[in-house]
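The chain below stands alone and is given in C-alpha cells; this is the form predicted alone.
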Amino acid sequence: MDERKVAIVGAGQVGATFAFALMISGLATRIVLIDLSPERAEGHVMDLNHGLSFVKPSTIYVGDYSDCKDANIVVVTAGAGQKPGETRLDLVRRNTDIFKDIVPKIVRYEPRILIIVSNPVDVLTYATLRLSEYPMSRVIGSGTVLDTARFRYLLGSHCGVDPRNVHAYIVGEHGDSEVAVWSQVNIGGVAFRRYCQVCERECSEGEREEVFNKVKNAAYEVIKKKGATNFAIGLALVRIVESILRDENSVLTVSTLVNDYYDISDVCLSIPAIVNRNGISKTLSIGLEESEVEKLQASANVLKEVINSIEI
C-alpha cells in the first residue's frame, strides 16, 4: 500500500476531531499528532488506537516536528481558540506569534502540502506563505469550505432539497465580511431564481438575508452554546485531504493567495479552486455580479488592513 502520511499540529478539539474523522475515512495510512502537550496527544492517540479494529488499518502515533518529514500533508490547527464574543480577527496577534514559532519548525522537514485551519485562517495562511517560502499552490487555508457547507445545508433545509444537490459558494474572508454568491446558486442544475418560481415557498429578500446571517454567525452560535466548533470543521478537513490524497481535482472554496482576481491582489481569501495531489492547481473566475464584486473587494480590504497591522 502506498504511504499516505498526514501530520496534525495541534491536538485540541479541532485537531483531535479531525484525527478521529480521518481515521474513520481510511484515507491515511499514517496519522501523527504533534502538540505542545505530549501527554494530551498521547491520550488522544491511545483512545484512537483502541478503535482501530473497527476501521481500515492505519498507524496512529504521537510525534514531534521531525515527524513532518515525508508527510503528504501537514494540517495546522494549533493556536489560541476563539472565545465567546470574540471575532476571528481578534485572534490575529496571538496566533501570528505562535505561527512564527511553529511554521519554520514544520517546513524544516519539507512536508509536501500545508493546510492551515487556525483562525483568522486567511491572515495565517498569508503568514504561512511568507514564513515558509512555499509556492502558493502548496499552502492551503481551510477558508470557507465549512461556510459553503453551512450555506448549502441551510438552503437545502429552506427549499426542502438534499444539500448535496445544492450548489452555492461563500467566498472572501472566513469571517464577518464573507460574501454569499447568490448569483451562482443552483439546485440540481436549476438556477436559484428559476427554482423559486416553482417552489411551494416564497423566498423574499429578507429570507435570503436571514439564511446568510445564519451562515455568517453560525460559529458564534455554536461557540456560545458548546464552547467550540469541531465536528463540521473536522469533516471539512477530511474533504480537503481526500481531494489531495485521491488527486480528485475537486472544486473547493479554500483560502489561497490571489493576484488580479477582480482587481484583488496580494491577499489570501477564499475563492473556488481546483484541489489535487499538487495542492491548488488553479482558481476559477466565477461570474460575480457587480454588487458581489464590490463586497468581495471590501472583504479583501478588511483582510489587508489586518495583514498590514502585523509583522511577518
Given for the second form:
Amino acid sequence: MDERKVAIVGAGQVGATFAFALMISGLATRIVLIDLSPERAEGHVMDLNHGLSFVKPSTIYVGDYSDCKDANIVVVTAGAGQKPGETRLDLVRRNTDIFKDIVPKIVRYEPRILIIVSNPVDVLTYATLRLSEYPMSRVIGSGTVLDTARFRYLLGSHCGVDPRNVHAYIVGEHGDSEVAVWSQVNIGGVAFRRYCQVCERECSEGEREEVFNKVKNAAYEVIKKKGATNFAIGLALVRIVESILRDENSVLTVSTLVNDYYDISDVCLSIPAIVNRNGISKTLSIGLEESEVEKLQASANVLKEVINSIEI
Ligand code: NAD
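What would the structure be for the form predicted in complex with nicotinamide-adenine-dinucleotide, rather than the form predicted alone?
In what comes next, the whole complex appears, and the chain from above leads the way.
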C-alpha cells in the first residue's frame, strides 16, 4: 500500500476541484483520476499537471479501477448531482445504481479507506458498507463536514468572530433534516448562551434560526446561482484526507454507521467522530438537549425510510 496515494472516482466538478485542492496541499504523492469519461479525466489531469512547477511534487494521472490497488484512500464523487430545486434524496435511485456498479470494481483492488461524497451521501455510505463488506471504520461519508464549516462561517460572520474560533456542529443527515447542535456551540471557549448575554447585539431567536436556515439551504442557493457546489466541498475533503494521512485524530462530523446512539441504530449519519490513519476510530457522545435528540432521531428516520426503499 502506498501511504500517500489517493484515487478519485468521478472527475466532475467536485472530483476535479478536490484534486486541485489536494495537489496544492502537498499531502498526496500520487493522485489518480478515474471517470466514466476518460476524456474528461484526461483534460483535468493535463490541466493539473501543467501547474506542477508551482507546487510540491506529485504524480497525477488518469487511471481505471485497477489503479485503486495500493491506494490508501479512494474518494468517490461519481454520480449525478442535484439539479436546481432537486433534493439530495431525489438522486437516490440513479446514484445507488451507479454505486452497485462501481463499489465492487473498487474494492476488488482492496484500497484501505473509502470516502463517499456522492449524494445522498448518508444513504450511499450505508450502501457502500453493505456492498463492500468493509469494516465501518474504513468507510467514511463526507457527511456534514461541509455543513459544519458553513455553520462556523455563517455564525462567525454573524458574531464578527473568526470561524476557526467558532466551535459548532451540524449533525444528522447531510440534507434537509440536518440538526444544529446549538446547546454545544461555543465561541473561543465561551458557551454560546453566555457569549450572547455579554454581546451588545442582542439578537433574537429568529436571527439564530436564520443562520441555521442559511446553512441548510446553502447548497440550493449556490446550485441556483452557479449550477454546482465545488470549492468548499473540495477543501472539506482535503481536511478529511489530511486527518487520515497525517494520523491527526481530528474530530470531524463525518457520516458513519451508528449503533445505539440516542436509541438510533443501523443507519449512517453524521456525528462528531475521531478520524486518524485507520479511518473512524470512535464517535463522540455529545450531550444533546431533549429537543436536539428528537430532531436527530427524526433525521435518522428520514434516512432509514430511504435506505429501506433501495435494494442493496
Ligand atoms: P458532476 O456531474 O460534475 O460529476 C460527476 C462525475 O461522475 C462526472 O464526471 C461523470 O462522468 C462521473 N460518473 C458518472 N457515472 C459514473 C460511473 N458509473 N463511473 C465513474 N464515473 C461516473 O457532479 P459533481 O457536481 O461533481 O457532483 C458529484 C456528486 O457529489 C453528486 O452526487 C453531488 O450531489 C455530490 N456532492 C456532494 C457533496 C457533499 O457534501 N457530500 C457536495 C457537493 C456535491
